[in-house]
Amino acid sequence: MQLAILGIIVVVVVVFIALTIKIVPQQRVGVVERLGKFNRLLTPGLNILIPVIDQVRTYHDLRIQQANVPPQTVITKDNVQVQIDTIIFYQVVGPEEATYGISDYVYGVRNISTATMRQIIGKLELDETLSGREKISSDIRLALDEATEKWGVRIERVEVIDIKPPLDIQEAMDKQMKAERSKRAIVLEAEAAKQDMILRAEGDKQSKILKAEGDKEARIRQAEGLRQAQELEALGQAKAIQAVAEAEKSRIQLISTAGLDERVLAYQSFDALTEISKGAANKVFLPSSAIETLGTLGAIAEVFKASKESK
């Protein structure tokens, strides 16, 4: 009997301690109600409650969480049905509002996301929808922010995972894409051929210009060389004439310095004629001016006479 009572007391103590002491892990928070009314929040660590009077209504995870929105079939502005998969990242920032503001904020976020997505896609055509994922995600996030602010939930990010048009539309898009790529390939090939022809023509033009400039430069250098050679040759001739003139001038000056006058020169010329007359020629022609000069000396007749006698 005593053991049974002791066991009951131990159980009561354990239950009392369990109801009194609450340990909350990091990034979690508990909502405490006292007699059915919000009292306070349980923060991470050790917390003490009044048994029976205080109760933990719920715990919230304060980490960023994700909620997958089931694939939704929506109609675009040009009446094409597309299926869109999205995922939403959210965080509880107001545990009290998240507890009492809405019964299930995850369900609320999904519904608002679906309704907002239909409104946004209904204003876009198919091409805009396929290329406007970023805009769609941004618009959904802004709409969710306005709705979830009073729920104590903050939408961190909305991602459009996939947009699937109908099968026939996909096939038509594939054909269009292939045709577009073929067109781009043909255009690129034509552009490459054009660039090749332009580059070749430009290269040929540059080659001809360089060759013409080279020929011009060669002719200029050749003419310049010829001109310099002629100038040097003329200069050489001028210097030679000058040297001859200088030599003649010096000879005349030397003769003048030696006192040789016209009669001495005539006598020397006469000696030269005497030597000439000793040669094979039997006649010697003299200029009249020389004869006059020699005549003035009065000796020419005697010289020729002596010459005849010696023969």
Given for the second form:
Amino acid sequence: MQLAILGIIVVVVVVFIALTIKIVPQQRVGVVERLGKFNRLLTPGLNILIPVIDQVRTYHDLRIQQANVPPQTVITKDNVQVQIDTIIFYQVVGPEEATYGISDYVYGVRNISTATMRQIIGKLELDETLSGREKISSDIRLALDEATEKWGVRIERVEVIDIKPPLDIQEAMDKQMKAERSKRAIVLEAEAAKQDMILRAEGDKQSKILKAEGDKEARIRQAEGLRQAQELEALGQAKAIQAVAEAEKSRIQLISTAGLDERVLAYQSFDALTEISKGAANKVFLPSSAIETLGTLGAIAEVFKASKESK
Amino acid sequence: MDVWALWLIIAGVLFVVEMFTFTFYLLWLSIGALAGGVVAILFPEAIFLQVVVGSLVALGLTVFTKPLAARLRSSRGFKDTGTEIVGRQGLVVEPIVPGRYGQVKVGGDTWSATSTEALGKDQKVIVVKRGTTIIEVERWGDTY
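Swap state to the form predicted in complex with the partner chain from the form predicted on its own:
So here's everything in the complex, that chain up top.
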């Protein structure tokens, strides 16, 4: 009997102490209710509770939690079904709200994220979806923050891990990419050919021009040379003529100063006769006295002339 | 076996378990058991007295835990980045229009923010209040 009382005392003391002292580890927080009403938060460290009256309703982990959302089929604005795989990072920042504001915040966070995701992707076209992850996460943040303000849960970020378009669309995208690339290649080739032709023509043109220019220059030079030569020749001729005329003039002068008499004349005519006699066909007989006769005849003629003039 | 030795064994076991689990109340129970053992040396026959004294010591120690807890509470602990956001500087990422939420980047985290005045993009702001997920900001500096 005594042993039973002792046992009860020990059990009561053990339970009492166990209920009184609560050690809460870091980054966890407990919600204390005093007789069913919210009283305070149990912060990390040593905590004293009044047994029976105080009760810890739940503990919350304040670290950032991750929640995988199973792949969701979402329809984009241009009616393409894509499978989207997301991961949510969230953190309990308001333990009171997380306890009293929502029954199951993990479930809530998942659902609100997927719903918001659907809504946002439904406004985007497929191409925007694939490239605009930044915009998606920014939009999601705004929509989620408004919803989760009352939940005491802050959704840190919603990351899109994977966006999978349907297989045939993926193939079409592949084809489009290939076509775009080959288009670029063809354009580049054409451009190269064009440039090639232009360069060649330009070269041809330049070479022709240069040739013609050379020809022209050569001809001009030639003509110039000819002109100069002719000029020089003419000048030379003129000079020569002048020199000849001068010489004749001086000869005549010299002759006249030397006194041109009959004997010189006779000698000259005789000279001329010898010249004539050198001709092959003619036969000329020259009596030396004939000259004398001629001279006398000339004198008689002179006499007749003089008499006629006196009349 | 003597009764006090039994008390000592109980005290030792409780102490060892306490060291492994660190729950604190086992330490008080262990000290209570030790007190019971001391009584057992003096009055080996009075088992009832031993149990009552041990229990009272344990309860007394528990009551005195409160000032100890208060003292430990003031010591430094880990501070979460989210909890001390007030007073920090941020940069507006999405313009804030009164009545609608914008976005502010504070130390690598993006927060939805409200403000009483319209704030443009890249405006430096200071956090004045924090709700659960939405912070209230004010213009900081004149870097328009």
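Numbering follows the first chain given and starts at 1. We call the rigid core the largest set of C-alpha positions that still match within 1.5 Å between the two forms. Everything numeric in this text was worked out from a predicted model, so none of it was measured.
The two forms, fitted on the rigid core, differ between these two forms by less than 2 Å at the CA of Leu46. The two forms, fitted on the rigid core, differ between these two forms by less than 2 Å at the CA of Lys37. Remark: with the core as the superposition reference, the CA shift of Asp162 between these two forms stays below 2 Å. Fit the two forms on the rigid core and the C-alpha of Ala185 turns out 5.2 Å off between these two forms. Core-based alignment between these two forms gives a C-alpha movement of 2.4 Å at Gln176.
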